[in-house]
Every structure is written in C-alpha cells, then in structure tokens.
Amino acid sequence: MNIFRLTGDLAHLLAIIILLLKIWKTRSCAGISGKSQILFAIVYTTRYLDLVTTFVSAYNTLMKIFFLASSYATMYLIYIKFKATYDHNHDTFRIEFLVAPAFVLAMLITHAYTLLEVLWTFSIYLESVAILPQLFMVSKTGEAESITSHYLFALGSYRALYILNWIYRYVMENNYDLIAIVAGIVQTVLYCDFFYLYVTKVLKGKKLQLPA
C-alpha cells in the first residue's frame, strides 16, 4: 500500500458512490451507458474470483465485496428499478466487440494458464475498454450532466493514480505488472479528451460536450 493506490481506491469508491447516488436521488439513469456497468460487472465479478480462495486483509476483502455489490446494485437499478428511464437508444456500443478480443489476448498473453490468472488478465484487458459505452453514449447525445462529468472523472482519476502506483512500486520496490501498467495506461489515454473538457468547461460550470 502507498499514497497512490490509497488515493486511486478513493476515487474508484467515489466515482461509485456519485454514480449511485445520482441514479437515486434523481430516480432516473438518464445519460447513463447500462453496456459500460455490464462491462464493469464482468471486470469485478472475474477479477475477484481469488475471494473465496486467497485472503490478503481485510481491506481487500471489503474492497472487492464493495465493487462486486455496488455493480450488480448499479445494474440492478439501471435494468430494473429505474428501466422506464434507461436510454437505450443511445446506449448502441456492441460490448462484444470489446469482451472477445480481451478474451483472446488474455489467453495470449497472461502470466500463468492457470484458470483465475487467465481471469484476472482477461479482466484487466477488459477493464482498460470498459468505459468506451459511455464516452460513446456521451458522444451520441452530445452532452452530459455534471453529476456524470464528476463520476467519469473520479473514475479516470483512478486510473492514472494507479499507473503512479506502479511507477511508485517499481522505484521503491523493484516490482512491477507489464500486463496491469500498459492496461492502465490505455485506459487512462481513453480519459484524455474527457480530462481537458472536464477541466475546461465543467469546473466553470459549463456542460461537457465531447465531439462526435
């Protein structure tokens, strides 16, 4: 543990509590993509498998329990509780253009053909894309809100801590994860337009508009 990744699992559990909390109180998950929470869901429920067969500590034990929980409870309010306000119109990205081929190369390049570490590998290919659904749902309407501006960068926050964390690891403890580094940075160059728009317009209380 270092002040990096602590600070990169802050924003992960913020970026899910906003995301919750705006799909309650406003009773509605308009202009939220249901495709990139199914992804997301994918990503935990694989990653975390080692649950019932690894114990590291207790914060990791609550960690992993807390994401596998609040994407099933996402998913739950997205396709059931609040369904009459999902728009799927919008919501087009086919998922399985991203779900097969981080299967494939997860089975072509992982540490270990073990079944959990081809698991593991396959989730961290798939988490690097997860979020393409809804940067493309927000294309396609044209705008967001700034509840979701917020929660969309609290999530790529999380992202590019943890590349620190693995800078940081790797300096101070000679250990690093190929796999997990360049995953991660992928994922936080998807964030990058979103970042300067976030910046320039959203914390002046503009709305987010990203290009089509």
Contents of the next structure:
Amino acid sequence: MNIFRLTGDLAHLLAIIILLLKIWKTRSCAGISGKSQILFAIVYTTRYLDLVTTFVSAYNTLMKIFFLASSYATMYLIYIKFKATYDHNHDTFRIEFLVAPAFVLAMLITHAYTLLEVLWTFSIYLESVAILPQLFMVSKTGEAESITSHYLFALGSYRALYILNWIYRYVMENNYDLIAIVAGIVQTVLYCDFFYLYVTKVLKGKKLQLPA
Amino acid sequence: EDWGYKHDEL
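Same protein, different condition: the form predicted alone was shown, now please give the form predicted together with its partner chain.
Let us now look at the entire complex, which starts with that chain.
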C-alpha cells in the first residue's frame, strides 16, 4: 500500500458516498445514469469473485464488499425506490455496445484462460468505459448538478491516482500489469474533458453547463 | 503470474 493507492481508494469511496447521499437526501436520482450504475455492478461482481477464493486483508475484503453492496444499493435506489425520478429519457446509451466488446477483448487479450482471470480482465476493460452512459447523459442534457459533478470528479480521480500508484509500484517494486495500466489510462482520458469543465466552472461556483 | 497484485488492488 502506498499513498497514491490509498488516496485513490479513498477517492473511489468518497465518490460512492457522495452519490448515495445525493440520491438519499434529495430523494431523487435525476441526472444519474442507471446504465452506468448497472455497468459498475457488473464490473465489481466479475472482479471481486476472488472474495471467496483469496483473503488479502481485512481492508481489502471490507472495501470489496462495500463496492459490491453499494453498487447494488444504488441500482435499487434508481430502479425501484426512486424510480419516478429516474431520467430514463436521457439515459439512452446502449450498454450492450460496451459489454460485448469488453468481453470479446477479454477473450482475446488476457493473461490466462481461466474463468477468474478472463472475468477479471473483462471487468478491467468494462470499468474503463463504464462511465460513458453517464457522460453521454450529461452531454445530452447539457448540464449537471454540482453534486453530480463532485461525484464524477472523485470517481475520475480514483483511476488517475491508481496510475500514479502503478508508476510507484513499477519503480519501487518492479511490478506492473499492462492490462490494468492501459485500461486505467483509457479510463482517465475519458474524464479529461470533464476534468477541464470541473476546474474551470464548478470550482468557480458555476454550474456545469455545456455550450449550446 | 502475479496473482497477489491482482487480488490486492481494487
């Protein structure tokens, strides 16, 4: 564990807490893409199957359980509890166009052909693009509430901090995983446009609004 | 194959 990895994990944790609190406090999931949340639930489910095979640490187990449970809780809030507030007309991204290619790619480029390994690789590929339905929704409506922007900023920062963690691990431990690194870079690049708007608008107290 | 690394990171 190094400082980049820890702050990355904490940013990820913060993002999820912000999202759950926003939905719970406002009793509304307006502006939140249910499609992205479905993808995150698939990502965590396929990646954390090792919960039943390998014990790393209490921290590791607790975080994995939290990410899994919170992703299902978020789906419950969006699709059941606050269904009436879900903005499905603007959440029209076809997730099969992300899930299918991620799976095919995981079958083609993976470290080993075992069930756990292929599913881990699939989850890494899928995570890198899982935010696209949410970004698509923001671009479609042309705006995002500030709280949604904070959520996106924390969620995007998490993988960017992981990249620093991977550089650190490569330098200090001569340890690296090319699949995670390339996917992590793709994931971070997808947020760049948003990061720019966040710094130039949201941090200056303005609402995130795209030019018409 | 470095499985430890894979299981450790989130």
